[in-house]
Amino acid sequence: MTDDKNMNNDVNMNLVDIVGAGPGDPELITVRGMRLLQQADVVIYAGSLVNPKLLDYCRPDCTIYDSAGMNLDEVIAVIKEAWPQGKRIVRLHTGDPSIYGAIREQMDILEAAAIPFRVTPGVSSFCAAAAALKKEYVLPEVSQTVILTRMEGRTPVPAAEDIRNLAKINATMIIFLSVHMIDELVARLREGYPADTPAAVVYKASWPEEKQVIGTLADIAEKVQQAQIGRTALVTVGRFLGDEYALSKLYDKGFSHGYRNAVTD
């Protein structure tokens, strides 16, 4: 991976750009990500996970591949063919590519092949979910920790990271890729959280078809089933969804910090 610090000028730069597409809304991609799509000769995008409206940023002559039907070898083969020709390549991943983006294996292959690359971060769906819910994940005296995790499916998780263990912390938890197992998920969560813990499910945060289901661990599974949400949704759990919290010291007039003195009445 190149460490060149002068990489803001992308023109004529022969490298592979791994780009976070954001959560769905085409306006929530970064400015750099948009510019890279506009300049790209080749785009390989992550199928149904990426809003196809983002491809409107591409030039008419850009070659576009949908990686939903491609395996790792096929993705790399496209890159290895285009890169020696000096083509500008964008590998477009959903949200932020560092979160369940499966980019490490791609980066390792590119590095072994001496193909330079860089990563452009994106807005993750968990950030878009908080925006949709109009909530803040960390609140004074409620939760100062956010856990991003998933249930095991065909992809296992380390035993210590079982939902039941994480639930004992009672922190804010965001569960990816698990809404289709909502009954089992809630059963495990309730081994740590009280039944009255608020929960919310956000389907396709920031997409036009976004849906929200609000409840508690006592009823969220039934509500999700009634809403017929079975994929592409985040499950959020924690008291951050409630109405009780302490005010931040950051803007407390009675609190001094390096930029402001306390005001005394």
Given for the second form:
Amino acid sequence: MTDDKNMNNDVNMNLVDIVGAGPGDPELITVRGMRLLQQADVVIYAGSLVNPKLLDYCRPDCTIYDSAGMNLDEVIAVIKEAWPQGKRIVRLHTGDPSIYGAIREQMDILEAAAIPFRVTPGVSSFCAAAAALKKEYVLPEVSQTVILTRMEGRTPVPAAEDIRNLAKINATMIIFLSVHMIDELVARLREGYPADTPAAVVYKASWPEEKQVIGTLADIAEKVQQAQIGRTALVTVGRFLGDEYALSKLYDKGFSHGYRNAVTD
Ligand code: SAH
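Complement to the form predicted on its own: the form predicted together with S-adenosyl-L-homocysteine (SAH):
Shown next: the complete complex, the earlier chain at its head.
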């Protein structure tokens, strides 16, 4: 099996693996991510967001650290101690590590310390939210652009990327890390989108306790408060949530492309 070969390679290379855990459901990690957890000697996981069920993939003798209570130096110290011992280390991040994963600073430190690493992507929560809603973010003649953004918190957002500016485009927008500021968020969104623009909030997409709140910019804030959703949710906005769109050219029988000729009847 190619799998065995890869396993051996991984051991020989002694890489630190930065792995996307997916949005919550343990079946939504990649096959490679699961295998790396099964093989790991040390796992450092982002405890506030990663579903602990994913740790069931780990061996009973795997040493597990919850990074929720650790600072960057402490995370790096664990890696710097375990790596020279040839231990297989997985740094497990929620969703995909490239989206609000704070991995860049970790990667730069590893690089400076000449510790090789690899990144295994994951299913981001914004993909799980679309799946939960059974919607497609890009629809012909509705929007062909998805904006992933957030309100500023302790992390500032560059002024040009203020939600008020982004809202002017009326594209599909997914807002992370901001549901606790839903009133202010909606006020800013309404400076660009009409009040009747559909909005949906998905709490814990793909977890057993997943919840959805569907409305428009006129009522979504109130509905979210009623549902008592204050964290671990995405706010999605745009007419992709509505029912009007043009049919896709890709499957249009009158449209030829590289793999299919048009039907001319
Ligand atoms: N890297 C992650 C995002 C980390 S930032 C990813 O790709 O999804 C944490 C924020 O992501 C949360 O505040 C919330 O806005 C969102 N989030 C993470 N998991 C979620 C889930 N299962 N359902 C809804 N939102 C989620």
